[in-house]
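Here we start with a single chain on its own, the form predicted on its own, put down as structure tokens.
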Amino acid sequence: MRFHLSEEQLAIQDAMRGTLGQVWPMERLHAFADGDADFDADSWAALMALGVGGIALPEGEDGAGLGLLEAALVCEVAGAACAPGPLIGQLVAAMAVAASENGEAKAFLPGLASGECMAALAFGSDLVACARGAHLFLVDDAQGLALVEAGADVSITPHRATDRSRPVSTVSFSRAPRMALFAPDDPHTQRIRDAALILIAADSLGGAQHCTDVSVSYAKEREQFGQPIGRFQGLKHQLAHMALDVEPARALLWYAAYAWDAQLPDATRAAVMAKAHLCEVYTRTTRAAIAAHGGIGYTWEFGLNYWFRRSIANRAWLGSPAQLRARAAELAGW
């Protein structure tokens, strides 16, 4: 049994961080944030060269088949950049794809894989990240999960949303053609939004690790009657508390993934609980770093309020963390 990365779960989080701290700096998230695209090719191209979006596919389906788990691993370091771009549900669209019969859903898989075909999530609700840059949709509805092709029978409306990392629209499907992949009831969709549930956890987590790395740094340099800010007992137990809040929540996402991998009993309960507890670390930690800044950490120039914003999209994406725990208890029997 395993209790740490390996070193090629260490390379690919590393190859991540070294092309996003390339092709995606501070200038380049404010610049994208005063826009009004939906997503940056430049990075979106970048990460796609790494092989990012067959990541969890099968060998034999253009993947590198490995799992959820280096999956997850790729969207922390992207939550911890603030990237933007549909990762999440390229990720999960292509594994939905590979796991269905559906031969002409699966016509789109080298697309997936490589990035060029872009894929979007449509999960329980109206709002669709990245929509407008999107050649396909996954759509999870009453009649369950299906492939939608972007095109004239597909309706977007574009709106100003909290997270300006990722823009949202209102996206109507009720008139295009689906390429079904799994009735509502088949276990493979709960798999499929299981897995949804744990990549958005790991953004979370990369998103708080980052704000709690900034904010220890910041007060390693900031200096304040003489002596550096982080010295003081107050703040010191400030970022004790952050990162006492952010580390063991990390065993919880590489359990949820490795669940899902191994398809335990408990995946579907470990994916609830992960997704609901590191949002709300998330939301957590990003205003405790915005405080720990002081006057500087509530700047828009600054930055940390993309970090903010997006904790707050996860929060409530799929589902708010007491609707899982609910959810959880539930399953638990409770």
Contents of the next structure:
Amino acid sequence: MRFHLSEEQLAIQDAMRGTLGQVWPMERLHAFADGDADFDADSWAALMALGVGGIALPEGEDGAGLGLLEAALVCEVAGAACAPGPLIGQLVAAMAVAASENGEAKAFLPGLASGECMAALAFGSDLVACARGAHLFLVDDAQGLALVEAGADVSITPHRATDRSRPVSTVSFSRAPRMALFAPDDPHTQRIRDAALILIAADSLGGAQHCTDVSVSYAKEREQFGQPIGRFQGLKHQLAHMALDVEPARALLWYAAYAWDAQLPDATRAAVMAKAHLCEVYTRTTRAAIAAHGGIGYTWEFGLNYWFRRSIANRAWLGSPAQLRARAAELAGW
Amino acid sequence: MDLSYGAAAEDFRAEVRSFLKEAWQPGERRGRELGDYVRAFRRKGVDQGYLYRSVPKAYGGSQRPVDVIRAQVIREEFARARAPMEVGGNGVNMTVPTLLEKGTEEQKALFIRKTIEGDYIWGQGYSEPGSGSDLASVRTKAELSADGSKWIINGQKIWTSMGGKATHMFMLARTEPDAPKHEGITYLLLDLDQPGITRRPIRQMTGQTGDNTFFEFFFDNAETPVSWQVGERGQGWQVSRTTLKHERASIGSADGLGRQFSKLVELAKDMGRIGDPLVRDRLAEIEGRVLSHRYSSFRLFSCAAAGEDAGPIQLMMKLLLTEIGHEMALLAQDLIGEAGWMDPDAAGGPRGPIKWLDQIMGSLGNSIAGGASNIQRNIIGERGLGLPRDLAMGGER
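For comparison with the form predicted on its own, kindly provide the form predicted in complex with the partner chain.
Let us now look at the entire complex, which starts with that chain.
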């Protein structure tokens, strides 16, 4: 019986954290947010050099042979750093292609694993994050899951949108050739959708933890009335409340990822619950973090707005918490 | 991650199961006959090494190495067979571990066996009318008799669970009135059957009262031998903090909340509200927290089994339970609705509003008992997040 992270799993997160600490400091995030690009080649290359792209692929298919849980741990750290790039799309596309039998699509697998070939997620809506740099799109529509190669048949209209760390574009695939992966009713289709929900939940957990951590640090340093403000019970209780929201939710995410890896009967519902809950936690926590910082938290320079924005995007992506709760109710047979 | 217990545990499970099949056959026994049967059954459980695993054989336990997985398998199989586990209550949970760690040989010999066999029932003498969250401010006074052989106790204790049935009490008493508050307290054991003690039941806001509920105790020159003092004089605060580390992590610790949530879903069905999108949304939102609590209990158990520190989550479980209980109570209140609460015949029916009223009020008790919610928030903030301590509570500027 094991339901906490192993040394190896913690080491994966440490490596990710170390790399992002070097290649993605706040100055880079600021510059990126003010620029026009929807992709940052340097930080992407640094992450891919760690082998992140193939983390959840079988060892025989250019992967590390680990599971969705490890992929989620990676996305958690990316969320904490507000890292740019279509990491969730990359991981989900690689898993979908690896599970499929489509030879044409499979030819892209080494590139997906190494990161040289970048994939964005085009699920449900025509808004796609990090679309301009993508070589591939994983499309989920009425015809099921398919891989579509970027090119003349794919039109992309960029937007200046809420989430500055992963800008979105409107993408249309009208006549683009599809490499079909799974039919809509194929169980794999459901599994891939579930995986996407779990990775968004993981990104949200990382962001929420980051917001709690910076708020606690600030409360230890900032002095008013001659003492650190973290000594005042009012703020101490607000911070305790943030931690009480975030820390227990970690196990909800772990369970969802474990249920997916072990293909438990409640895997889909676990993914739905995790995404709904973690996204609520993320928005609550970013709001609370800005409140805990006072004036500095309301400045652009301090940067908390990037996490706030990302929490809104995560929340809207692939179903709002309310929509997912309605689905969870249905799945429970209520 | 892996939620199975492993092959060795499953072999052990088979062993426990076959023991229970043989040893637990209460049949039609009732009353005293059943009591004797249970007592004999528990002895067999001890002989097998299933019960009182942290208690040495010399005091009636089975003295086994700490193994949270085995302990969990035992709990699950006993529950499955509906067989009685260890005697519950403060005695087994608090007095016995405290004595094992800090008691004298004489105290261990005198109390442990009687406690685990259910002959001695222990009340907790901690809270006082003037000492709730600030427990170290207790004023119940103990003074040495002229010949130095006895402590003479005067004062009042309150919120003692099972107060009507308790035969003994462990208490914190002030013995050094001039010392700083944490250093002037002594941990005493006493026999409650003596003339200097009056006990009185507290009627709770739910209306409940009686032997199994809370009592207050008045001490008017009550006595206890000096040899019943646990630890050094003036060291009672430390004695009361004795860590309880005996296979306490359990997978089932979150089951109660899960059962309560299922009842809430049933209530929504019974009230004809389960199709209401707002009700479904609130239920699913609450369930997100119920499951977070449940899986966090798995996490704690897993860390305990591996001998690793689980970190701040262990400080959060009580407050989390309290808060989720409040949310469920509020939804239950709304589901029953005005018509339900105002109905003069509401007392009828097995799932009637009155039963939920107890649960709704009981959820308020949770935010007080065993460490008030604001104290829990302080603990999470200070011990969990490393924020500076409150000056009034011993923080340094």
